[in-house]
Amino acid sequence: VLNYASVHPPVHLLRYTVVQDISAVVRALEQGVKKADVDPAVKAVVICGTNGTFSAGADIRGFSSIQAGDRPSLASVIDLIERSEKPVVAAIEGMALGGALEVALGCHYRVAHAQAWVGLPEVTLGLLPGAGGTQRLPRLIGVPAALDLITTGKHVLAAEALKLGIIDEIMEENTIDAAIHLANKVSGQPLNSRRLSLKQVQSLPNMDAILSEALVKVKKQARGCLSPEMCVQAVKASVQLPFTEGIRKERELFNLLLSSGQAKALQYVFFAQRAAQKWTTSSGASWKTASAQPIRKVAVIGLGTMGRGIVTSLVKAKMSVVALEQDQKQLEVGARAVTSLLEREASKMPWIGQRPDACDPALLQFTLDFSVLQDADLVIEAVFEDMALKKEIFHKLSAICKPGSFLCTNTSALDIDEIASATSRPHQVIGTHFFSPAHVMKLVEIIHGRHTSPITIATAMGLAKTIGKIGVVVGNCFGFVGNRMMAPYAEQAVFLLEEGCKPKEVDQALEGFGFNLGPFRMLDLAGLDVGWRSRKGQGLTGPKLAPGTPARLRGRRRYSPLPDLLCENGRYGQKTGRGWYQYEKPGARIANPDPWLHNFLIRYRDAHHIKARFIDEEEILERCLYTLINEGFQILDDGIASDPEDIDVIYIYGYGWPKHRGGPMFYASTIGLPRILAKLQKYSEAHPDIPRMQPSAFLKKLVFLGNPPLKEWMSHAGHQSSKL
């Protein structure tokens, strides 16, 4: 694990590698510090990693061994770092994250590569930096710029770290050898002004207001999440206490965090999001049997907010892309917006010297004519919603594109067979439905249908991943997974608004328990238009819908028109500047309550004879949430989905589950599947018009087998064939 050898004497070099053994690495590591102080020949220490990299920090799947005690040992190993009477550099390549960095903020002097980054990511795990870095960086770089750092997890590139004061010199090459001269040219030199844990946290006339503003600013932004809460009161720490005290005080806070329910769900959370990378299907394909195809020309058709974000996506990742529109105005105004697009995530990157340009203008060609696309190696299609006209395109596709090219529809929730049978090429069709706003939204659903080939799945995951995506494979129904789940999560919403709620009462619910946007908030967002004209095509309302049928009725099932009439009324949510709220003017974002909807709803409640009652914060969380994980089962059943960390991925990054709850598989194995399925009988009970609140046969047999945990669901699944 650690090699300690003599180069360049009298200068000795500490290289380590970090492997799961959290404890045989702060073993090794104590070792060779312990040797090079003894040894009168040491006149200073270089510590680097091995292979390029200083080190990414510890494997996390070595936390759930770690037990109280443990993680204060790599504190005391730092410790014995900073007190060394030789002096000690940090040669930093590749990464420095964590308790790495954490290591190299316990060295006198921090070298590192230009291209290097370095941070303290334990907050997104659930944690905090538990070896000292809550206490020693405050010292070095100061409160504010701690606190940014500490709480919010992010890496910065070297040059940013020299600025803020974490690193002493940046090297364009050859950094172990510049360390090494550093120690030289330091070696003899007194070393307290080095050592962190005797210096003072820069005093500021306003510290207690800027402590404060930033655990106010952490508790509205997390949302219930516990570590960056825990992260500032840890800084808080290096202002208020001696260092002893403040190390004491950040290693109580981490064993609260570790033993936390929100960590382990972190945790869960980041290796779920890697396992949907390894997708299966029943056929026995794989990825480890289907190689992704070279992409380098893609071609997007629409130029609507949804293909704007696309193509955004695509000439970031410096793909070579083509923008299709059906006329020039609408061209234009598309070729305006995406540059547009492009520029502001150009001034968001981070950059040496030079900033970099929006986009080479060679990867980027816009155009009306469909014959441009003839050597296209995929192309995706991002027209709106509408079957005939995704059919129409699809077809002409067909006859354009090269022999090899992949067809890809970014759609919602539309068969994909269906849109692949207007080809002769079904095997290479596939869906790919990107998340609002594109250029942002990490998501991308990959649905296949019933021909699609394992190359055409392994090439769009590809590209999901060279665009900076999440690609979880799923298979092929009305609204795959994460629309078909959001379906009866609104839906009991909208009912909750007949019974007696207001918008913002249910959203305030849903947001409590962690959601950015509550439902009413994020339809208003999305646009009520979009659901109305899905309903128009599914018969469910407009002219297809059988004259007499009851307003709140569809066969036997229980219906709300609500959505529908705020539709008829204009009132499509935020692009309108009226919806569930009232907005300030069209595209506002603050939403406010709507005297006319309050109205409009008791007149509607009179009308169908609807007797308003009280509706607690429990009954609404439990309808809303219980009923979309209930469908969960079902899709899990259906073989719509391979597992439950799929369904979990999709919506933590497509629709904003709280990261800190798992994902609302996980959240219901945390509070066990024999609650979901009582309170689903209570509600279905009370609301037999309503069958999406019957509990899924999935969810009683799991229950019946004594709840067992969520890794071992699928191999009591009874689906027949999977529709993956």
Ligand code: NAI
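Positions refer to the first chain, counted from 1. Only the largest set of C-alpha atoms that superpose within 1.5 Å between the two forms is called the rigid core. Note that the structure is predicted; figures quoted are calculated from it, not measured. What changes on going to the form predicted in complex with the named molecule:
After superposing the rigid core, the Cα of H395 is displaced by less than 2 Å between the two forms. Residue displacement note: L137 has its CA displaced by at least 2 Å between the two forms (rigid core superposed). Superposition on the rigid core between the two forms places the CA atom of G468 less than 2 Å from its counterpart.
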Contents of the next structure:
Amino acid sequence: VLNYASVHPPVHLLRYTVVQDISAVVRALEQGVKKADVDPAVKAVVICGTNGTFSAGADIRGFSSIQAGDRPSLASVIDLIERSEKPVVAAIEGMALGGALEVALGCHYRVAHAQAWVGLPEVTLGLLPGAGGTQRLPRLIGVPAALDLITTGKHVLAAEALKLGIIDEIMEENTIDAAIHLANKVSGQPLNSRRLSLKQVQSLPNMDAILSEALVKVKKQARGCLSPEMCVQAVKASVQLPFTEGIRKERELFNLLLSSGQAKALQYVFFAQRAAQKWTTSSGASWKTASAQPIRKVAVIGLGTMGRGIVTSLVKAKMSVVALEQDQKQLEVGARAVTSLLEREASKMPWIGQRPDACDPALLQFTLDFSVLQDADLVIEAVFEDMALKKEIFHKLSAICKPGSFLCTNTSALDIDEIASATSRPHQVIGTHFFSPAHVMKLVEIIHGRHTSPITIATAMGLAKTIGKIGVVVGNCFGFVGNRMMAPYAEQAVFLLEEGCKPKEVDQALEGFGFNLGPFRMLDLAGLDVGWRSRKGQGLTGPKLAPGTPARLRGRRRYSPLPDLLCENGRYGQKTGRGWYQYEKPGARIANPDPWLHNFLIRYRDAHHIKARFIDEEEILERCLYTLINEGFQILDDGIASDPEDIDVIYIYGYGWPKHRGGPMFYASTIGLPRILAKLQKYSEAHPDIPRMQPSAFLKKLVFLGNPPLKEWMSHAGHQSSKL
Ligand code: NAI
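Now the other one: the form predicted in complex with the named molecule, given that the block above is the form predicted on its own.
Let us now look at the entire complex, which starts with that chain.
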């Protein structure tokens, strides 16, 4: 773990390797420092890591354990380092993240390699730097810069760290030699001015305002996540309290976060996201045996809302792209939209130059000519959600594209097998379901059909990774995973309006829970016409609806015509300036409650003899969230998602589910499955005409089996698959 090597007497080098057992590193560091302290031959100490990295910060297993039980002992070793009468120099190569940066802050000097990164990412895992980091960093670099680093968890490169004052010297090479040189140079010099615990935080005339503004900012962004707020409180303590009391406060806040459950949820998400890369399908294909084909040239068909964002993501990742539209007008509109999205990011993409519209045609080409798609390695179709149109396009692609090219559809719900049936290569057809706005949202659902080959899945996953997205492999069913679970959630939201709520009440409850947007604000943003078209396609409304169908029933299922009635009134959401809310003008974003809608709801209830009642927040949350979770259990049992982690990753990166609650399935496990089941039973008894409220057989089975931990759920699923 640690070599105590007097390679360059009188400087002793403490070279440590971070292993999974972090406490062993902490113990070894302690012994090393103590030994150096009492050894009269030692005049100075250099601490460095092995294999070119100061800390193995990338390994969260080590990271989280250092956060938890070992923090107090790490803190005392850092104190020991700082108290040492011999100068201690940190030689930072690779990364110094989290606890490792805190060790470096305990050293008297810090030398870093030019390519080294430093940062305190604890906040992103629901914690704060709990080994003195929140007290030492503000003393070193001042409160505003420390707040920025500690509350965001961002990493900075050595040059930036030098500017901020975190490190003293940057080296292009031989960092350890430079640290040894520095240690020799400063040996014998007084150290008090280098001990951060003895320094005062630099006072600023507007310190109170800085702290309170920081608090307001993080509270607004955090949507219920505690760690950024606790980070601000800890930094505040560094300003207001002497060092030792500040440390006590830091420990207290750290323990509060540890016991909040949010750290556990955020760490779960971290691992779930990694696990999603290790995909399997119910037929046994897996990431282990399938390798991705290289993709150099991608074609995108349709430059509407989705296509333009997809093109932007591809160009940003330096891929060669051909973008195709149906007519000149649409092509021009689409090209302008792509150009403007790219312009906003031009500074980050030197290869396309300052004028994306004039960039190398080998990189981005707009066309109406299908034959240009011939040599594309992969095609992504993003035309209207219309099965006949999609089949026509896939038929054409199958004839035109070279034999090896992969054909992807961005459909949000349609049957991948039916689309694939229009081609002569169904094994190369796959769903790549991006989320809006596609140049921003991280998620891509990768939907394999019955014939999709493992290589095609691996290639789609590889493409997602190349363009900085998170791919999650799922099976083929209407709505796949994300939209299938969204359907009962959105349905409940509308039923709640029928029963007495206003859109704002429902949205507020769910935004209070931590969603980016409540269901009605989300629907207004996405466009109400999208769902309307889909319902017309399914014959739930519109000309295909059988005459005489009762307004609020489809078969024996409860149905709400409210969303259809809004569309019939031309209310499509933000785009028309009216939807579940009203907007200042079409396209405006601020949602204001609309008295017209409230009166409309009153008239609607009267017409259907519904007596409005007061519905509390608990019922709103339970009905919307538990029905969504219930569908998740059904999806697991059907084998559409291979495990609960995949569902959670989809919800966090595609639907704005609050990360600190760990995704819907993790959240269900924290609530306890028996409670979810009992509530679903209660609501489904009250609403026997809502089949989606009836508890899934898989949920019932898990409760019967004694509420096993989430990790064990899949061993009890009807459709077993495992990532092992
Ligand atoms: P959109 O209506 O904004 O754009 C579709 C584009 O396809 C239009 O520009 C149209 O001119 C073009 N197009 C139509 N027929 C064509 C043809 N034969 N050849 C070339 N281009 C043609 O639609 P949007 O919203 O971009 O949706 C596209 C697909 O993505 C749909 O399948 C939709 O379900 C799916 N999707 C949409 C999301 C959204 O939030 N809008 C989210 C995720 C998926």
